[in-house]
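The chain below stands alone and is given in structure tokens; this is the form predicted alone.
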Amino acid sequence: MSSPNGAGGTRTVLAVDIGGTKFAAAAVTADGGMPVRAEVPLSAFASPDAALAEVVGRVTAQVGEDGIEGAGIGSAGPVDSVKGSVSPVNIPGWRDFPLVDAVSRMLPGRPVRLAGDGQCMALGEWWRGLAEHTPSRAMLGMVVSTGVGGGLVLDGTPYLGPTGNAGHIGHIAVDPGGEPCPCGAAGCVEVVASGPNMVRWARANGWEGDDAKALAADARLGHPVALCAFQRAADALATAILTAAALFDLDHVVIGGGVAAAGAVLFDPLRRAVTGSAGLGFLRRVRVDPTSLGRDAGLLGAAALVLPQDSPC
């Protein structure tokens, strides 16, 4: 890694999240700090690759792009980290794209380096987060959105598998006869626990709203297909959450992601199927958890993949 740099001498790195609905980035210090920060709606451009310029754009112009070390990358998958790949489950224009590569040739020089967006939230937290102050040996991160993924810290070390895909939860299959998903198999927990799911779901049963927002006001209010849609997801993600607990021996999951910041309608129902359903005593002491870095875990996380040796990550 070249010598410090950036304003005052501070290592800064980009991080860039790739969400189904957004794309956001921001320069990152190796302290956690976040100078700057940007985010765009997806729909508001012509393609995805004019949301990343613009994204990057907005960062490297306000930091300067010499004060830029590297950039880590945080993606909604699957992914392909040997190559530098990405194909979005919810992006469809999206498929084998070179993110990698893109962002590269807007930071010439310097490593770039990518994730899943589950990975680097998981990354994140245990990093700057939660785990940070309760230590846990094996931690699960989660985002539950626009889709569902998920990523692994063991041993404090982030577990990206060979092809960048390991923790990607959300397409553990829950209900094998269940709805087909867009990724080629059926019944998985995106199919029933990310945000436009839930929400497509409660409306073919009678509910009105417009989306996964106002699902979770209706739900607070009591509103029975509401609280069904939460139940329902919170059921799928406690079968995923367990199946992973019991792989990895998991203490400590963290939730963030759209769907999670409908904050108790999801918790409680969700901590209740998961002490329900766990088995096993070392299922038991699982502690379910929302992110407490809010929408910055998966930032922090893709920061984190290609700051200093020397930082605390």
Second form
There are 2 protein chains.
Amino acid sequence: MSSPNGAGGTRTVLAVDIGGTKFAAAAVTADGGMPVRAEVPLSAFASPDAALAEVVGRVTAQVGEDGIEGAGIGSAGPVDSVKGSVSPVNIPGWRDFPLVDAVSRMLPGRPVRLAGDGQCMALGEWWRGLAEHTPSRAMLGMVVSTGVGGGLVLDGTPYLGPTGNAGHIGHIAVDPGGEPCPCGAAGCVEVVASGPNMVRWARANGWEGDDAKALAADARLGHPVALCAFQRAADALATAILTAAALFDLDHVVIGGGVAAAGAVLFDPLRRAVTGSAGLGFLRRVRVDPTSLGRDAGLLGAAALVLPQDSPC
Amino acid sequence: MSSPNGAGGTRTVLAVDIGGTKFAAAAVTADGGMPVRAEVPLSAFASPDAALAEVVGRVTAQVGEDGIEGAGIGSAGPVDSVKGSVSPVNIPGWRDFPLVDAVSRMLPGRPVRLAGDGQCMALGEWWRGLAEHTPSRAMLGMVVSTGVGGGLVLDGTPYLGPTGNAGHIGHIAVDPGGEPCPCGAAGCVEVVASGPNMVRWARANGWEGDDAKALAADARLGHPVALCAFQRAADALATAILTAAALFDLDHVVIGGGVAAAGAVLFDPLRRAVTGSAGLGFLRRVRVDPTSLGRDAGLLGAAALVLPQDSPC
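Could I have the structure of this protein in the form predicted in complex with another copy of the chain, to go alongside the form predicted alone above?
What follows is the whole complex; the chain from before opens it.
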């Protein structure tokens, strides 16, 4: 099958990224190129299905449906990779939504694979991001955004787990018995460190802005409540990172998502907390970096789920 | 090489298990048989090296050194599988002790492999224990004893990590910022749930016994402080188990070690806490069982590290 984008022989797949507030899709080639990319805010559509149809339609309209050999999907978790369904905690409209079937209907006869958005971010970062130059044998990718997600790449292979839910770092307890989480547990990382929860905490403590971007801007200006909100998030994320490091013997953690885009106001206290709280020697080697790929990491990783075995992935 | 134990053609390896207070060794055959087994208390020897020499010597004296094709070692962590050294938190006399070299000198020219005691327990349990009958794709083995250790078997393969330290579940924080742990961090599972720390807490709260076995006996009789000590340990272990389940997408947890031998006074509150605190759906399938192999799980898993590739392991 020839590629529709002019690069003869290059295989092309559809990548889909279902976030808590935005849906993105792209055509991705086997060398990591992304000739077409589209993104829509979920809030602009009557239903998640309509948003999905729009964003995938925009990509297939440009690439030509025939040129697409398969689809990889990253979705906010939890996912059920056996059933091919998703129940994103932050999209109340979808519970056990048969996402693989929905995308398969758009691409009859072609393989469609599903993983968590954090898993895809990790895989994309491993394939085309920082890990390409500083190889990692045990890498955790995290998305800190509307929610907090994650994924593992172990010895070069994504570790997805028996039901596809490995890497759910947003829902480990850093404050057992603490504040309830929509997941049903309490004291989860996400309750402290997701963008909306950081904003909620800051507003309850007298800060008057509206979103995580404004919170980051105020933290950069030295606003004490904003700084404290980032310190709390950094402490929660550091505990989670050291926990994952103790369990997976991690060497590298790469963090993306809207909150991570805040830069030094997050990463400075985060690296201090990781270094300061590490006990056992093997935990001290863990590097913590912001993503080098931005939002594309998730799309590249989703594509890598279905790219041919002879690809670099 | 023929086996010295009468079973012609059966391969035999040496298994060594370095615990916090006891050293054990055994001859293990490829079918999981254990014709020779020896154990010594560390306290009876002037140095850990002397205890090691004694326990290994007892096994090789019976099996004949020539009949042993290699050695697998499980040691209290942390271990450095690259250097072949160990620094067990609970054996102050050993820091960066070159354990692989020490055992290699006893068995010149034969392979010697090292893993954590929890990793070996998990591998032994997966090979010859409960997992043999109820297959698991993501299993955590835990040792709750003088310390708290663990190991993972993922898709039938031990996951040891880049430096051999994966599965250090005793040193994840269940009470961040809490009581200091000898590992250098604070609020670790081990600070609450190890045998000596359970006893220490109970004594500080008015209980007058001496060890974890007495504490379990009193809990069975309804002693309120002893019951509370087990409840605290169960809560800490449940948080750790749910954390590992969220990260590895676990289906099975098997627990051994002296504290786990307490039985229902530990497992009843532990299973209640795991069920009661699980949020996301995929966490609710995790089974939690006591080991079916007792202390032999660690020796069998150590042996499995070097048994031939055509063995069931």
